[in-house]
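The chain below stands alone and is given as structure tokens, in the form predicted on its own.
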Amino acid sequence: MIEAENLWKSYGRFQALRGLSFSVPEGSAFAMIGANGAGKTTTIKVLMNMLEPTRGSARLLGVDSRRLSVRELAQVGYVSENQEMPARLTVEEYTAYLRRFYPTWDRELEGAIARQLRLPLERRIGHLSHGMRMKLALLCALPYRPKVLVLDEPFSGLDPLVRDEFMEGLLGQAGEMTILISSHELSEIDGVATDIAFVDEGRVLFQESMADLAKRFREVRVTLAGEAARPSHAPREWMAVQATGNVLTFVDTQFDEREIGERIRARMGDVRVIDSQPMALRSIFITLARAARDGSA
């Protein structure tokens, strides 16, 4: 449904994208995560043909992004934190204006979403709060039942209640859509995303399913008989290695419950206790971001 292959985007000497590649499986909720400035929004703008890549290619619904026609765009929903909408129109006037562009627009669905999101139909867009404008953008993207929904930092600046209402509105209508979402608000996509790509400085460091990611990352705590010391030749897959007293902690990025005990004892000798815990997406992201910053990822 969505593909990026060796994308580069230059602004003078600055490389916003540097050989970025990923593929979004059909029917997935695919999250691009990364710090602000990592290249997520630039990638989305290339996919939507708002920007032309310097090199490489992107495909949306099987079509080169530089050749998207009205036919393809009518099957794509788009929500962005910086989306511009006519301030002088009311919510009801704006949705009425959009209906004529989409033959598949479902008025009944529009009404159901507006009620679920508690949108004031009579209020002018210029008088809406940021959270209400984001909910309006979602309302405008769903009634024509797009095959692909693109969400660019949709949670930025939203209070927790509005975020919950936004997600409820989205998940309630997701159906068979393929969703691409960029975000650094990791707690909001944890439990929603089925697949993930970690973007750093214009590159994708890895892409995999959330199930596989959660399975292979573990926080490991090792209690030793004597003073703990950082192993001089720790495996590359061990990150954030720290020694305090008789306890050694690290993040194992290739966790295997059948082998972890043997691997630790081979390097540390007299081990008393080995404890491993699953990691939240936010903790995984912070570990990888620090490793990328330090050049160890």
The other form holds:
Amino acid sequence: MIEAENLWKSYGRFQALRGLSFSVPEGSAFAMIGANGAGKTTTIKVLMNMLEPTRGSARLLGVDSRRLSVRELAQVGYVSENQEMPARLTVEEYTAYLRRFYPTWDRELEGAIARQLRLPLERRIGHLSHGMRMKLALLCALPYRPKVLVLDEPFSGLDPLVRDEFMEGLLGQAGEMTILISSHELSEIDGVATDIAFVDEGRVLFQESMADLAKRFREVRVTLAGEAARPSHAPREWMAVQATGNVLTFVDTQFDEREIGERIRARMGDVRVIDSQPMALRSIFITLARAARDGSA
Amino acid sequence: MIWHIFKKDWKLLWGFVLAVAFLHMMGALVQFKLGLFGEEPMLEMLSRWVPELAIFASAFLIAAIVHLDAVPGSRQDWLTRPIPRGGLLMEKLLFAIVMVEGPIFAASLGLSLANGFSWRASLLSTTAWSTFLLFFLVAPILAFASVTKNMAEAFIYGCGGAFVIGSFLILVGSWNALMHGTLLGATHTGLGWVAEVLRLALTAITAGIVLRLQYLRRKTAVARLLLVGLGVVLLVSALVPWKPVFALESKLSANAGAGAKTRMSFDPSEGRFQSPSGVAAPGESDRLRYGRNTADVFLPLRITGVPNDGILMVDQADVHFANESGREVYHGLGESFEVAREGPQPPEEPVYQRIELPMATMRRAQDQPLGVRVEYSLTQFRLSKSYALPAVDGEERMPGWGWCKTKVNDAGTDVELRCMEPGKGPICGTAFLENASSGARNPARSFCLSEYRPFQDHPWPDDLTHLGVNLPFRDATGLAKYPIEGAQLRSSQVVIRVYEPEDHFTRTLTIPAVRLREWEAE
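To test you: the structure above is the form predicted on its own. What is the structure of the form predicted together with the partner chain?
Everything in the complex follows now, all chains and molecules, and the chain you saw is the first one.
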């Protein structure tokens, strides 16, 4: 449905994308996460043919992004935090303008979404708040029931109430859509994404399903008999290793309940208690981001 | 789909469109109210400013049309919509034609009709003018706007471009002055149109390519590079040399060979040029006013072979002075002039070639014997039509010449003749006061232009050509006497003789040795 293969994008000397690759399975809700400047927005703009890649290719609905035609675009919804819409048209005028371009536009659905999002139809787009504009972008992306919905930082700058309304509007219509969502608002993605890719400095560090990710990341707390010290050669899969008193904590990125006790005892000797806790996506992201920043990812 | 986008653009721009249309209508109204004589100072001022303002507003409107769906950038919502790019381009063109050109066309047509010109003449000239504007104003501005993200960017780039062009022109102008007018070749002359046609064609073609590149492929960097390249070519084209252009113009002569009998020779028997009593020699007043450090030399010429009812126009006089050893001491352009043979037995009046020399050259070379070579580019005009209208309060509509009126000026010294014609209008004519019963006539005034472009090329104020000449009948100082004076005006007429260019040719005048000091004005 959506693929990127060895994507490179340069702005002068700055390389925004450096061989980024990923693949979005059909019907999934695929989240691209990464810090600001990691390359998420650039990736999406290349996918939508708003930017041309310097090297590599991206495919949307099986078509090279550089050759997206009216036919493909009529099946793709796009919502972005910095989307520029005609400021002097009203919400109603703009949706009326867009209707004609989509053969599958459902006016009833449009009305339902507008009511659900509580959008002021007669207000000019230029007079809408940021949150309202995001909701308008969503309103303009859903009534034609796109096969693919691309959301670029959709929660950025939204207050909790608007965010909830936005999510309700989105989830209410998600259906069979394939969703690509980029965000650093991890708490929102947590409940939506089925698959995830972690992007850092223009590359995908890993891509996997949320279920697998949640399974393999654990925050481990080891209580030792004596004073704990940071192991000089900690395994690569241990991140954020810290020692306080007789307690050693770390994030195990390859957690296996059957092997963890044995592995720790082999390294640390006399262990009193081993406690492992599942991690929220936000914690996983922060751990990975810090590790990437420190060069140990 | 085009109509659908068109309606959206109208919804967003109708105020701007109406304001610009109003300016064009205002401009036409002012021109109409101004009439042929244009004596109302306020209207006169408005007639200069309103059309310029209207044309600038039109340029901004065109940019605004494009920026509603800007091409460069990666934030525009329309880029992610299934909007056919070719359709969008067509819509932008159509909108510009209807909403920008439409009012211009309507205002111009209305003005022409209001001035009493026929539907056919008005439609023809207005359509030709609008086509010119479409290809060489609207399309290039559309193309330029399509490589900019918004009005601010367009304005900054436009100002930057204007600065570069202005600097180049100042530089080239100064260089040209240093080279005594020989650098710029055909630019700013009647033959400038040859390079201008190439420039306009290049501009139109580049605009087409840029618009296609932008709307169909969004290649902004390439499109910008193309526009910069075009700018460089346009600037360099100002240096197109004279000779090949004049050779081409000669090939286009309506009656090649008609000037074959024309001969030019140096005629020292005419003596030195003498300024009329109390009047500074040509160039003298400029020298006094601007403190120019130059000296004028007047070479007496004998010109034969100009047919009766013919005018010989010097389009360019390329002057070379060389010393005895053959080294060139001066190369520059001499002053252009014309020789008219009008009437049954036209008098042979002395003709002088004025050459403005730098004072340093004059001082250095004035006593040396110098060889002179003057390469003349000439055009012979033939009489094609003749019209007459009463000298006082006359009004005539003359095919090929236009609508003319006469009146006596407020000082009571001149008959003012003012004419207007849709389209390019005539380029050469003479007019004189004549008493039909006595046959007496005052000296003719010529208003010939060394201007051979086959099309109307100015973008404002309108597609009408205005002509005017004052025919003196009384000298307020009392120095000059005229055969036809004030008392005879009521029974006199203004005769207009229309001339058409028939042959462009060259002659070379060679003088083995002259001493410049001997040919300064007395």
